[in-house]
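Next up is one chain by itself, shown in structure tokens, the form predicted on its own.
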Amino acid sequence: MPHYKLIYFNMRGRAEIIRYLFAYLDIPYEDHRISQDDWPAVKQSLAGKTELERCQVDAIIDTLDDFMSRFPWAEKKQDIKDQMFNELLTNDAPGFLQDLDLYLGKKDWLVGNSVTWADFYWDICSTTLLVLKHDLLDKHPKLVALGIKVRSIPVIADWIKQRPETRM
């Protein structure tokens, strides 16, 4: 059984829904609180190295989140679920991936010099979209240059050769 710790201030805040569920679900874990002076030491870089950059890094992440919850991923009727994906991936997507990669530029990353999880969760959208349509970033070579960028990072290669095969 994988042992889980939950690194949080201490406080409730938004960790609470997650220690809630873990004593629901009688799942043992380890209450890791920190203080907002140890904060700093262990936030990890990947949310940018800046307040403009993290600024930046939740746009993006709330920007991919926002389309891809539009998604009806749950629909039980199939013929309505196809209409709604082709829909959104045929008359919306192709200007969200357009202003993207206008936002890319020549960047190598979203956001900053270096990798953030913007960049991560950009790579997990994509993969998902291209499942349903394949030919979906056929236009966007640097969207696609980026995914490869992201999933050529060592211990990412690594962990995706490890993980379970799923479609999506």
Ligand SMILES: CCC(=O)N1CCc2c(cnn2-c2cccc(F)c2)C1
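These figures come from a predicted structure and were not determined experimentally. Positions refer to the first chain, counted from 1. For clarity, a rigid core is taken as the largest C-alpha set superposing within 1.5 Å between two forms. Compared with the form predicted together with this ligand:
Relative to the superposed core, Arg151 undergoes a Cα shift smaller than 2 Å between the two forms.
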Contents of the next structure:
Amino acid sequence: MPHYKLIYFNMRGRAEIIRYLFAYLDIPYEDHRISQDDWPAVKQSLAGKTELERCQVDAIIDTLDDFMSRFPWAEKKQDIKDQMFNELLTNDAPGFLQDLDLYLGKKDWLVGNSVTWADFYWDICSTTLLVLKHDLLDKHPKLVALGIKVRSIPVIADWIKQRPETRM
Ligand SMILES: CCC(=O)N1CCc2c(cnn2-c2cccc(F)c2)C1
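Please move on to the form predicted together with this ligand, as the form predicted on its own is already shown.
What follows is the whole complex; the chain from before opens it.
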């Protein structure tokens, strides 16, 4: 049984639904509650170094998630699903990727001068998009290089090595 650790603040908030599910399914987990005193240090380790960078990280995360959320993942009619996926990958993805490529520019990372979870999320989303369209990033070598940089971070590389192999 994997060891689950739920990290949130000492409040119900957005975590309580997860706590209910763990309780209902009788799944053991560590209910780690970050104190207000510890939050500044934890927050700094997770995101950008300034408020502006943190906003930029959030904006990129939401932009990636919005695009990925447009795919009808749960569509049961395969012909409809295929058509919608193809339209998104053919008609919408090029403009989305052009914008992201422009935003990355000549930087090493999407935000600031060190890795953030925006870079992580780009690698996660682009890995799935490449499964769907293998040549998707052929015109975006800098975006490909960003994914390679993320996956070369030792602890990320270790996770990828040990995670279950799944198509999506
Ligand atoms: C039936 C459900 C299903 O096939 N999937 C669930 C959604 C999903 C998959 C792969 N990426 N992805 C995703 C990632 C980030 C944001 C987002 F909205 C979606 C596969």
